[in-house]
Structure formats: structure tokens, C-alpha cells
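One chain comes next, on its own, written out as C-alpha cells in the form predicted alone.
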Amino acid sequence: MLRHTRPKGTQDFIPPVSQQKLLVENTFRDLAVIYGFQEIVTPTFEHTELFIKSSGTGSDIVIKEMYSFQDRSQRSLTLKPEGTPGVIRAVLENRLVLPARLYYITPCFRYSRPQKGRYREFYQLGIEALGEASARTDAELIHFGVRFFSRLNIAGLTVMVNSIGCRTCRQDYREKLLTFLRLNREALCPDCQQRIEVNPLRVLDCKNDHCQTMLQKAPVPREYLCSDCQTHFTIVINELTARQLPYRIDDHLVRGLDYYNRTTFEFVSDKLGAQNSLGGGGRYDYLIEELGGPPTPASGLAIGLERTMLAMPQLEVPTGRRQLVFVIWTSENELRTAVDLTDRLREAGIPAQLSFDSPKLKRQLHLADLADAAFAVIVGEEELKRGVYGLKNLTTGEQIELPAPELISRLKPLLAV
């Protein structure tokens, strides 16, 4: 009986799924660099107050989902539920010069009900454009996301956009929304009834069907935008149009975090069912100031790695054996030569492996089969005397001898190195 299993809401990335994960990460990293972003790595856990301050006391993340604990000095720490707050904390603490463009690839943790594409430990791919106030930056981040998904051949993607205004105009909207929600309190789900007084905008994001039906009659943020916010949103829309990026305006798109203002956006897939968001983001011009920095405009996006993998076409597993050479030695006298040869193969860019455990030829050939190696190079006493190596094709079983100096040059084209 299996004694240990992975915790609920987590997963193992084993080959070939681990190869697909690496493909997604490398695609994101390469594109981020092309757009001028540099990588930042922050701790897996932060002081709890950082996330309370950034996400908001009324957010589901703070109320329901954070993995928080006390260390031995009774400090409250939290496994990061998302990437942005740690990035801002690091920028301020290390006094990075702004403007700056930063990207990250990080594990995140939220205690939520596991389902397809939704885990308690998940990976987030994010970019942050710090110190950039232009509405065209918002559109460029959306363009980045569309291009990223396109590179992974993800079809059926819809870009949803909205504006939720600024501190000035959102206050008027908040009062109008509060009045509407209080009059319709009984038609809302229990969660939304609690949100009314704490954070009424969160109600717009509710996925409950009854709430969504009732909210069709609710006032929406775009109806109350001030002239500056309206101009900002118009520029975003015009820039998306100029870049020929299809989009839909969703008046209920507010995102799940309190720090957003003005532009919000989301990438939605038709491949995933209920959990259909691949990622999203928006503008957060007040967050840096709220975390102790100077007033600084900022915009960013975050993409879920696991949902991206679900939306991708099925990864084609290469047929045939791995591009791997297994070096075989036949006695202790040849082991040193075999080790040196393995190192030379690796230095030449040829994947190579050997076993130190047994000089038995049959056993080592079996290990080469288990490793799914394409070729075996045999380092034997008689071969060394004649200055040759045995080369066995482990797919066809054919075996030839090659002069030792020619081995690497002959293997490279065979393995497409």
C-alpha cells in the first residue's frame, strides 16, 4: 500500500508534462526579454501584512485563501498567494530605479477548492511595468499576452477589457452601487451579502448565476468615469484597435484584487469550462504608494501556467528514443576512460550518461534501454588497444566500430546536436 501521497490541490510534473511546463516557461521568458523586461525573484513567503495591505481586507484571498503561519519568533508569515506585492516590496526595499520592467515565474499558494485548472499550489507568470503612466502601456501588456498565447498555438482566446475608474470617480460609483446592492441584498448569495459593506465592487465579480442575473441591472463603473479616466480608456481601446487585437468590453470585469484602478483585462479561453480565465491584469497606480513608496503609476499582468497548459494543443511526445548516449565500460580498467569520454561528450553538447554500479555488459545495456538512450558507446579492452569505440544503435541493434577521434563528429549529426 502506498504510504505517502501528494497533498490535496497539488500536482507532480513528470515527463513529458514537465517538458511542456518548461516550454511554457521558456516561451514566456523569451517574450518578456523581447519586450524589455528583466527577471526578478522574490521569496516564497513574505510578512502577512504585505498581502493584507495590497490585496485588501475584503478580498477573498485575505479572507479565505492565504496560507499563513507563525514562525518560532511569533512573526506572521504567508506563502505568496500572488506575485505582484512581493515584487513591489523588493523594488522599494532594494531601491530600484524606476521606471523598470520586471518579470517573474513563481509558485503561488491559495487554499481554495481544487478543480480542473485550479490548484492550491500553482505557478504564476507575471510582468510588471513600473513607472509607466501611459494608457498605451496597458494595451501593450494585453498585446504581450495575446502574443504569448499565440506562440503556444492556443486558439479560442477572448480578450475582455474594462475600466473601473480612479479614486476620484470610483467613489461616486461606489455609492450608487451600494444603494443598488442594499436594495437587492436578499437576491445575492451569502458571500456577496458580506461583500456589500466591505468591498461592493467584488460583488460584480461573483460567478453565482443568480447574482449575475440580478447584476445585469446594476450600475457599471464605465458610466461614472471622470474625463481623465474616460480619455485613458479610450486610448487603450484605440490602441488595441490599431494593433488589430480583437477585444470585448465587460462592464463587470473588476478583477479579484483591491489595488486595481482604471484598466482591467482578462484572457478567457473557450477550452476550459467554468475555470476559463488564463490570466489577466490591469493598472495599479496606487499600490506602490500604499506600500510606502512615492506615488508611482504601474501596470501588470499575471498568467496561470497550469491553465495555459490545459488550453494548449496536446504536446506531441517525440517518437523514438531520447537523444542520449549511454557509455558502457566492461571492466574497472576501462572505467576511467569511460568517465573521461562521458565528460567530453557532454562538453561537446551531446547528452551522455553512464552507470558506475556494474561492469557487466548485459546489465549496462539493460540500463541503457531503461534510460531510453538512442546509442550505446562501448569502451572495451580490445577496442581501446585498437583505438576504436563500439557504437551500438539501440533502436536497430546495429553495431559498428568508429576510430576514437571521429566519435564526437559522427555522433552529432546522428543526434541532431
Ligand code: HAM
The other form holds:
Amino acid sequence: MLRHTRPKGTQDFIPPVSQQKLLVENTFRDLAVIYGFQEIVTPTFEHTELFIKSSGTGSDIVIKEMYSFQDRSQRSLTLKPEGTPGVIRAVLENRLVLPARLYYITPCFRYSRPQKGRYREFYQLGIEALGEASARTDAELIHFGVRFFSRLNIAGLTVMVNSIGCRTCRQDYREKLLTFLRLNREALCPDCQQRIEVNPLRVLDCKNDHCQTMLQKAPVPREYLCSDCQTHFTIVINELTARQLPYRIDDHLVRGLDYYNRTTFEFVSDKLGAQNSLGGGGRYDYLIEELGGPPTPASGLAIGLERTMLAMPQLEVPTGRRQLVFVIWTSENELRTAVDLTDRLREAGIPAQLSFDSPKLKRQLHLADLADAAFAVIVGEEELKRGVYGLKNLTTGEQIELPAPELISRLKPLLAV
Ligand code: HAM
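I would like to compare: after the form predicted alone, may I see the structure of the form predicted together with the named molecule?
Entire complex below, previous chain first.
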């Protein structure tokens, strides 16, 4: 019986899956830098009010998914359920000069029912373009997402876009929607019935089939856009077309967080089942002001790391043995030389390892095998006298001798370092 197991909804990333995670993170980092983003790191927990203020009292996150706790000084703290609020708090607190483009890779925590692609701890890869008002920024962020998924060879991706208007036009729309929902209350699922008064817009993207059928007749935000919002949306669409990015307008895409205005978008995969959103984002021109800063336009997105990994074609890890050299010594007399050699290999950028524990050749070869090393370098007494090392290819079993001074230059191309 296992004495300790991981908490429900959490995951271990063990090799080689941890390597695939690294590949996804590195792909994201490289792309973020290419688009002019710089890394920001914020705390794993923040004051609870920050999330209530930003994600919104009507969001599922705040209502039922936050990991909140009191610390020993009775402060209410919350493990971040998403990356955006901490970034904005940090930008304001550190008085960063805007415009600024920031990216992050962070664990997030949401207490939701675990299933494929939905976890209680998961990683978000996010970018935030702060101080950029143009609709073209929104399209550029969408392009960023498409390029990211294409670099990871993810097929079956659809970009969904919508506009949910601004403070002005949304007010008018909200009234129309409320009237419709109140009239049709009985036909909605219990969750939606509750949402009507708290967050009516969220009813639109309920996953329940009955609700969706009924909602086909509901008024949608795009029909009520003011002329500025209409122009903004047209520019987003034109820019997507100019960039030859396929997209679908989804009138019900309102997103689960309260801070969005105008553009909302999501990257949806046909490989994931119910949790099909690989990433999403949109414009949030009011959030910085609501958190105490000056009025500042902003737009951003976050991609789910685990869902990205699930949608990838196969485990993209190098096949065959690891790019690792195992240094083997045959008696205590050679240990010093072996330790120094291992260190020189490492200095030269060659991944190298040795075992201090047993002088037995057979045991050390077994350990090299367990470590999945590509090569073993054998430091033997008799070989040392002749100024050579043994080099064993652990894939083919072939063994040759190499003059000691040539070892590093001969190993480098073999290991592609
Ligand atoms: P979000 O749609 O709530 O947006 O989350 C972004 C992505 O995180 C989702 O598309 C999904 O891939 C992943 N995700 C969310 N919840 C889970 C979960 N329980 N398990 C696994 N993956 C999950 C945001 O959080 C916004 N902050 C995005 C944004 C940035 N908007 C503007 N800037």
C-alpha cells in the first residue's frame, strides 16, 4: 500500500514527460522573446482581494474554485488561479513604464472537478501587451498563439473570436439579454438560472446542450456593438485575414473572467474532448484602472501547458539513449583521474556522470545502462599507462580506444554538443 499519494487533480512530470514539458516551455519562451516580450515572475499567492477584484465576483473561479487560506497572521491569501492579476499588480506596484510586453510561465490553482485536461494545479504560459490599444495587437496575439501551436506540430486547431463590446454598449446589451433570460429561466440548467442575476453573459457559453438550443434565439453582444467597438472588431478580422489566419466568429464566446472587453478569443482543439480550450485571452482595457492604475489599454492570452502536451502529436522526446557519458573507473587508483576527467567533460559542455559507490566494472556498466547513457568512457590502469581511454558505444556495444588528448574533441560531434 502506498503511504503517500499526490493530491487529487495534481500531476507529476517524470522523465521523459518532463522533457516534453521543457520543450513546450522553451518553444513558448523563444517565441515570446521574438515578439518582444520580457519575462515577469510574480508570487504564487497574492492577497485574496486581488483576484476577487480582477477575475470578478461573478466568475466561477472566484465563486467556487479558489484555493484561499488564512495565514498565521489571519491574512486571507489565495494561490493564483490565473496569471494576469498578479502581473498587473506587480506592474503597478513596481511602477513599470508602459507600454510593456511581459510573458510568464506559472503554476495556477483551481479547485475544479478533475478530468482529462482539467487539473487543480496546472501551468499557464501567458503574454500580456500592456498599454497597447490597437485592434492589430489583438490580431498579433492571436497570430502568436497560432504560431506557437504550429511550432509544436499541433493540428486540428480552430481560432474562435468574438467581441463583447465596451462599458457603453455592453450596458444596453446586458439589459436585452437579462430580459430574454428571465423570460426563459425555466428552460435553463440550474447553474445558468443562478448566473442570470450574477453574471448573465456567462450563460451564453454554458456547455449544456439544452441551454445551447434555447440560447440560439438569445440576443448576442455583437448585434449591440457601438460604432467604435464595431470598428475595432472589423480591424481585428481584417488583420487576421491579411495574416491569412483562419478563424471562426463565435457569438457566444464571452470567456469565464469578468475583466474582458471588446475582443475575446480562444484556441480550440479537436483532440481534447470536453476540455477543448488550449488557450484563450482577449482585451481588458479596464482592469489596470480597476486595480488602481491610470486608464491603460491591455490585451493578453494564456495557454494551458498540460492541454498543449495532450494535443501534441506524440511524445516529442529524443528517441534512443541520452546524450550522456558515464565515466567508469576500474580500481581506487584510477578514481582521481576519473573524477577529474568527468569534471573536464562537464567544463567542455559534455553531460557526464560517474558513480562513486562501487569499483566493480560490471556494476558501473550496469549503472551506465540504467542511466541510459549513450557512451561509457573507461579509465583503466593499463590503458592509462598507454595514454588512452576506452570508449564504449552503449547502443551498439562497440568499444574502441582513444588517445586521451583527443577524447573531448571526438566525443563532441558524437553527442552533438
Ligand atoms: P483561461 O481561459 O481561464 O484564461 O485560462 C487559460 C488556459 O489555461 C485555458 O485555455 C486552459 O488551456 C488552461 N486552463 C485553465 N484552467 C485549467 C485547468 N483547471 N486545468 C488545466 N488547464 C487549465 C485566463 O486565465 C486568462 N488569464 C488569460 C488571459 C491572459 N487573458 C488575458 N491575458
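Owing to the predicted nature of the structure, the values given are computational and were not obtained by experimental measurement. Between two forms, the rigid core is defined as the largest C-alpha subset superposing within 1.5 Å. Residue numbers count along the first chain shown, from 1.
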Next item on the list: Would you tell me if Arg386 moves between the two forms by 2 Å or more at its C-alpha, with the rigid core held superposed?
Entry: yes
Item checked: Core-aligned CA displacement of Val33 at least 2 Å between the two forms -> no
Notebook entry, point to check: Taking the rigid core as the frame, does Lys64 move its C-alpha by 2 Å or more between the two forms?
Noted result: no
Check: Rigid core superposed, Pro403 Cα shift between the two forms in Å?
Finding: 2.6
